[in-house]
Each structure stands twice: as structure tokens, then as C-alpha cells.
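Okay, so here's just one chain, in C-alpha cells, the form predicted on its own.
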Amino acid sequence: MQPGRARSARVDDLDEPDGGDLLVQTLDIGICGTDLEIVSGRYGWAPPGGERLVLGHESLGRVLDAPAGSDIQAGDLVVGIVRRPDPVPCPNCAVGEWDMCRNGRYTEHGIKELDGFARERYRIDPAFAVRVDASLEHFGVLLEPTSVVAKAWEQVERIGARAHWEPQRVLVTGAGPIGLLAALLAVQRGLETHVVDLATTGPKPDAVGALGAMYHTGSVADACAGADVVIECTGVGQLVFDVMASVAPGGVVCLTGVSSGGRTLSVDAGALNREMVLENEVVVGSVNANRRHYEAAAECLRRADAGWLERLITRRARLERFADALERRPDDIKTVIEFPK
């Protein structure tokens, strides 16, 4: 793929890998809205020197070689950390929060100045490889966008515990995979769940209520009005307003969607100043994870029901139709495009 240049992605033949420890034969890369932006132009970096990046930074692969002594062995499947800290490095980076990095000189696997994962095989630094449980080999490749929603969780619990908290109900806006894996952190919390979507047919109500939770389409007020969390995974400006007037007294409201910008909202800014300092209720941002977060993520995914898992992916592709995996269907969750085995 070509970065700056639309429907330039395609198959090329490569140098054997170099640059890890470990060396990983790719089983599974998942299709998320990062990727349609790179394959249209929109984002993406190549490697300093070169014109071209590999994409995939939702990853699944089997190690087939690793150093003696490593506590990932030949067989384990593993998943690669799409974020390295930057060369500096800047305080968070240096201790292992280059998710929280503060210069902005971070690197990104299939994104930013990295070559990613949609590869037959890469080698890998095996810091940056979380192994995962063997009961995931179908569905670790959800491990990346489930690292996301983990952090964002870790974010709202610390916010949270600034004082006495006991939080029942939460709501999230947008069901798609990073919208019905927030939901699923929280129905493992035990917390009464709600979902918002425009979807009124399709896989995703299903998901929802397989989940236990309760999907709507009408308005967030509508939805859960005085929710104790809110998770907004659509990025989309006016529900962001929405759902910062909509929070409970002390509550919490977490960012994980980009919005595109361009276009004007009219908000009472004031009314929603005074509501949110009156009632001390917060608005993070939370994006990419570090290691912690694809630790959490991969727990998640192994306590969690293996059918409910499979209704996420919504369809696969063999590597010879990849293009097809790279055009968003109505109907579509998450996309694989898998991999020779």
C-alpha cells in the first residue's frame, strides 16, 4: 500500500523478515476503519526511506521459531503490539506507557512508519508479543481492538475511584467491534448494559442482546438517560454532546471515537459547563493500549462465550480476495482476511 495514494493496496512479494527474536507465521488480519482510511488515501506513513507500507495492525499468528529460554515457545499463538515507544524517549514511553506518549514520535505497526503484519511471516521482538490462550486460534485476532476498549476501562475505573463509586449502569454508543467489546467488558463487570446504534436489523442487535444487554436505536436519553459510564465508540459529534449532557451526577464519559470534523454543532456550552462542574462529572479520551491493556484483553477473550465471539466476525476472506475484505458491507462487524496455514 502506497500512503497518500487510494486503491494502491496489493499483494507483493517480500525479503524474508528480519528485525525480531521471534518468528511468526500470520494466521488471521483483521479490517477495522484505520485500514479503509489507509487504503483510500486518507492516513497511514510508510517506513522512513520507502514509499510503501505493509498494512495489518489486528493481528493472529502461530511463533514458529523462538531463543531458548523465552517464555513464548515454537506453537504458542500470538498476537504483536501495534505501538512502539518512540526513540527519545519521552517520560511515558520510557516506562512502558507509549500508549500515553507525549511527543507524538511514536511508531505504529501498519500505520505509521512500521510495516504491519499482513505478511506470511514477520519476526517480532517478544516484548512486543502477547501470547494468547489456544482456545482463541479463531477469534484472537479480536485481541487488538478488545486492548482498546480494556484501556478505556482501566481509564473510567481510575477516574471512578476518585471517590466513593458503585457504578450500575452503562451505555454505549456505536455497535461496532469496539462498541460490542466495551459492552462485553461491561456485562463482565456485571454492570446493566445499554446500546445505541442506528441498526435496527442486521447481526448487531443480536450480538447485543446474545450478550444480555439491551439494544436501542432511538436517542441516548432515550437509551439510558443518567448512565454511570458512558463508552462513545462512534466519534460522531453530536452524540458526543449528547451523551455528555445525558451522563449522571459523577459520572464518567470515555472517548474511543475519532470524530472526522468539518462539520458545525450548535451547544450550550454554558448550561453544559455548569452541569458538568455542579455535578463533577469527567470526559476522557482514551486511544491505542500498552502492554498492561492486551494482557486484560486477552483475558477478557478467554472468559468470554466462544459463540458470542464468532458472531463478531461477520465474514473472511482468503488472502487471494483481500480486496474484498478492504470494502465495508451493511451487514459487516469485523473482517478477516486469513492467511495460508
Ligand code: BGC
Given for the second form:
Amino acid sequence: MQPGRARSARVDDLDEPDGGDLLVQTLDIGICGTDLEIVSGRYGWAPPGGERLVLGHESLGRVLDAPAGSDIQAGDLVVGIVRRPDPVPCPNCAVGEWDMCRNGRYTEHGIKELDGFARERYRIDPAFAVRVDASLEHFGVLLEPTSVVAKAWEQVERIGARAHWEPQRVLVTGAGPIGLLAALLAVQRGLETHVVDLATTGPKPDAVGALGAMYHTGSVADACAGADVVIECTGVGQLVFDVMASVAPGGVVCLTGVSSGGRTLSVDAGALNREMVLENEVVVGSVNANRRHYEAAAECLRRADAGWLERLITRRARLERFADALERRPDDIKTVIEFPK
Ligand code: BGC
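Mind giving me the form predicted together with this ligand, seeing as the form predicted on its own was just shown?
All chains and molecules follow, beginning with the one already shown.
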């Protein structure tokens, strides 16, 4: 795919991979909103000196070859970590917190200046591969999006711990993969969980119901006014302001949606400021994940009901039909590209 050039994605022959000590065979690649942005030419950067970027940042692979004495062995299932520390490195990247990179010079497989995992085989440094339990099988492809929400929840809880913290109610905006996984982690924490989305039919309401959470299609205020935690997963400007206005005193709003700009809203900034100050509210942005979050996410997926996870993967396309996977259909939650096994 040529970043910046819409619909330039194609299957191509590449050289045998070089690089890290682990040789991995790709099994599945998950497609998310970021991939669709890249495919439409609005996001993504090729590796320096080239024009082409291999797609794929949500992956599941099987190790074909591993160095002797490594924790990871041939046959293990692994997921590649998306982000790499910046070359300086900034103080955060220097301590493995590349998800909090301070200078923006991080790189990301399949997104920013590093080829992705949508290759039959790739090589990776074991420090950037996460082993997943064999019992997770093909659900391992959900590890990367789950790592993103594991980080979001960690941020919320760290902020909550600034004072007495006993959250009861959670609102998740958006019932796509990130929203549903954020709701899974809320339910796993024993919290009363509400999810609001536009869809009135299709698999989303059922997926939320099967989790034991409540599904809403109305306004944020109707869905759950006064939530202690809001995980905003749409990036829709109006919703961002709606949840800021509706969160409970002392509550935390975590923004995870990467919006495209260009829409102007009119907001009573003074009233919003007054409420946030007088009620000690916090709005925090959260992106990406470091190794700690991948490991937490692996544990959340291991504890989740396999039947429920299966509901999230609504469409699978074989590699030769990759173009089908790169278009969004109304009832899609997560689409996966299957590689030849
Ligand atoms: C990926 C993150 C990445 C972000 C911004 C998301 O889709 O899941 O790993 O940091 O896009 O590029």
C-alpha cells in the first residue's frame, strides 16, 4: 500500500524477511478503523526511503524459528507489539513506555514507518513479541485492540487513585471492537456497564447484552448520566463534549477515538470549565499500549468467554479476498484476514 494514495493496497511478492531473532508465520490480521484510514489515503507513513507500507498492526502468528534459550519457542502463538521506541529515546521510550512517547518520533508496524505484519512471514526481536496462551487460539488476534483498552483502563484507575475511588457505573460510547472490549474490561471489574451506539439492529446490541451490560441507542444523557468512568471510543466531537458534560463529579473521561478534524462545534467552554473545576473531573487521552498492557490484555482475554469473543469476529476473508476485508459493512464488528496456514 502507498500511504497517501487511496486504494493502492495490493498483494505483492516480498523478499524473505530479515531483522529479529524470531521467525513468525502470520495466521491472522485484524482490520480496524486505522487500517481503513490508511487504505483511504488519509493516514500512514511508509518506511523512510520507500513509498510502500506493508499493512497490518493487529496480528496473530506462529513462531517458526526461535533462538535457543529464548522464552518463546517454535510453535508458540505470538502477537507483535505495534509501537517501537523513538531513536533518541525520549525519557518515556527509554523505560519501555513507548505508548507515552514524548517527541512523536516513535514508529508503528503497519502504520508509521515500519512495515506491518500482513506478510506470510516476518522476523521480530523477541522483546517486541508477546506470547499468547495456546488456549486463546484465533482470539489472539484481538490482543492488540485489547491492549489499547487495557492501557485506557490503567490510566483511568491511576487517575482514580488520586483520591478515594469506588466507581460504580461506566459508560462506553461506541460498540465497535474497542468499545466492546472496553465494556468487557468494565464488566470484568464488576462495574455496572452501559454502552451507547447508533446501531438498533445487528450483532452489537446482542454482544452488549451477552456481556451483562446495558445497550442504549439514545443520547449520552439518556444512556447513563453521571457515570463515574466514561471510555469514549468513537472520536465523534459532539459525543466527546456530551460525555464531558455528563460525567459524575470526580469522574474520569478517557478518550480513545482518533478523530478526523474539520468539524466545528459550538461549546459553552466557560460552563464546561466551571463544572470540571468544581467537580474535579478529568479528561485524559489514551493511545497505543506497552508490553505491560499487552500482558494485562492477554489475561483479560484468557478470562473472557470464548463464545462472547467469537461474536466480535463478524467476518473472515482469505488473503486473496483481502479487498473485501478492507471495506466496512453495516454489521461488521471485527474483520480478520486469514493467511494461508
Ligand atoms: C492502533 C494503535 C496506534 C494508533 C495510532 C491504533 O489503531 O491500535 O496501536 O498507536 O492506532 O496510530
